[in-house]
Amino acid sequence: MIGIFDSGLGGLTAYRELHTLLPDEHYVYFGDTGRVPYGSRSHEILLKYTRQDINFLISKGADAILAACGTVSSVVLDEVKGEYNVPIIGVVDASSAEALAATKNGIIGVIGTGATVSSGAFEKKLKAGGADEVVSVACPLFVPLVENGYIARDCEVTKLVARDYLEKIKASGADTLILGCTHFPIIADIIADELPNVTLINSGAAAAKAVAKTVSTAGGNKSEFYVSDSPVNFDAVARIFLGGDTVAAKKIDIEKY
């Protein structure tokens, strides 16, 4: 069984990719919708949330876990994953490797939450891999915009925010951009419109590929979805991400874990 967790809806991009790669696997997804966003949280709170999320997935029987959250992967995952006896994979390593393979001019952009950008995790990994320049921009408004459904390609609100955030990336001449939060691929078309000649790296999809190569699955052909707040809004928006599929998420008390 593969467990996936994120602060909310964004990790569905990773789930969708994994389900395509391993359609007969048993999945348990947890979206921490009651405590989103993670990107503005302190280190101590992120440690608490991450441990609780992992503990919940293990309690459901997960024997491999994807941390489909750029903030968790960048800030606390290395500190936490050694506490568990199951493989826990984040989004930094895989997406950095894809970006390094894709870039032609050595200039790579990274967008993520404030915590992700402040951690410097992507920059460190990319520089170690040979990138000439890394341009990082925090995009804190993207997460609540996505969580509240402002995701249409012609959404003027999100387009204006994207134009402002991506100005520095455009000016840098970067030819590759890591979407360092798994919420961001949901508005990838808006981002691509602002950066038409830039290769976008979906961090969730990259991590999903890494998980698929790592785990030895037992099958199950089942997917379960859990949230920490009312599932109504989650279910409605999830259908958009998953091509109309109904997920029927259940609410849990994450503070028990």
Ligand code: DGL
Given for the second form:
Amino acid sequence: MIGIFDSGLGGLTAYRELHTLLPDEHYVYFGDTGRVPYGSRSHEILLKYTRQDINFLISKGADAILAACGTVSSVVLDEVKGEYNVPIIGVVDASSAEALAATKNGIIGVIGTGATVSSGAFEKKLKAGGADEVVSVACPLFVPLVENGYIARDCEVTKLVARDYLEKIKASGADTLILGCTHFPIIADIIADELPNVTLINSGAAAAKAVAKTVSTAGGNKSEFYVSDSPVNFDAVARIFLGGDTVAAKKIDIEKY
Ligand code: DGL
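The block above covers the form predicted on its own; next, return the form predicted together with D-glutamic acid (DGL).
In what comes next, the whole complex appears, and the chain from above leads the way.
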């Protein structure tokens, strides 16, 4: 079984890709909706949340885990990974490699949460891989907008926020942009409308491809979804994002793990 976790809906961007690549797998998804957002949390709190999320997925029988959260992947994953006997894959490496392969002018933009941008994790990887310039912008408001369903391409509120956040990326001349928070691909069309000639790299999908290449578990062809607060909103937005598939998430008490 492959376990996937995020602070909320964002990891579904990785789940959707992974499910397409490995449709016969058994997936357990955990969205920590009771404690979203992660992107404004301290290192210490992120360590605690990440360990609890992983412990929960292992308690469900995960043989491999995708940390489908840019914040967790950037800030604490290297520290936590070694504590477990199952492979745990984050979103930084694969999306950085995709961006480096895609850029023609060597200028790469990164958008993510505040914690992700402050960590410099993407920037470090990209510079080590030969990027000439990396322009990073924190876009924290995208997270609650997605969690609250402000995801339609013509949503004026999200469009306005996107215009403001993406101005610096536009001005930099970046030809490639990493959506370094897994919530952001859910509003990829709004971002693309703002940056029409820029190649967007979906960090969750890139990581899912890496998982599909390296992981093979017992399978089982089913998906289970768990959240740490009321599932109502999660189910509704997840359903739109997953193209109409019914999602019936169950609530768990993550503090027990
Ligand atoms: N989707 C997560 C990320 O990729 C977390 C967003 C948040 O909770 O702030 O960073």
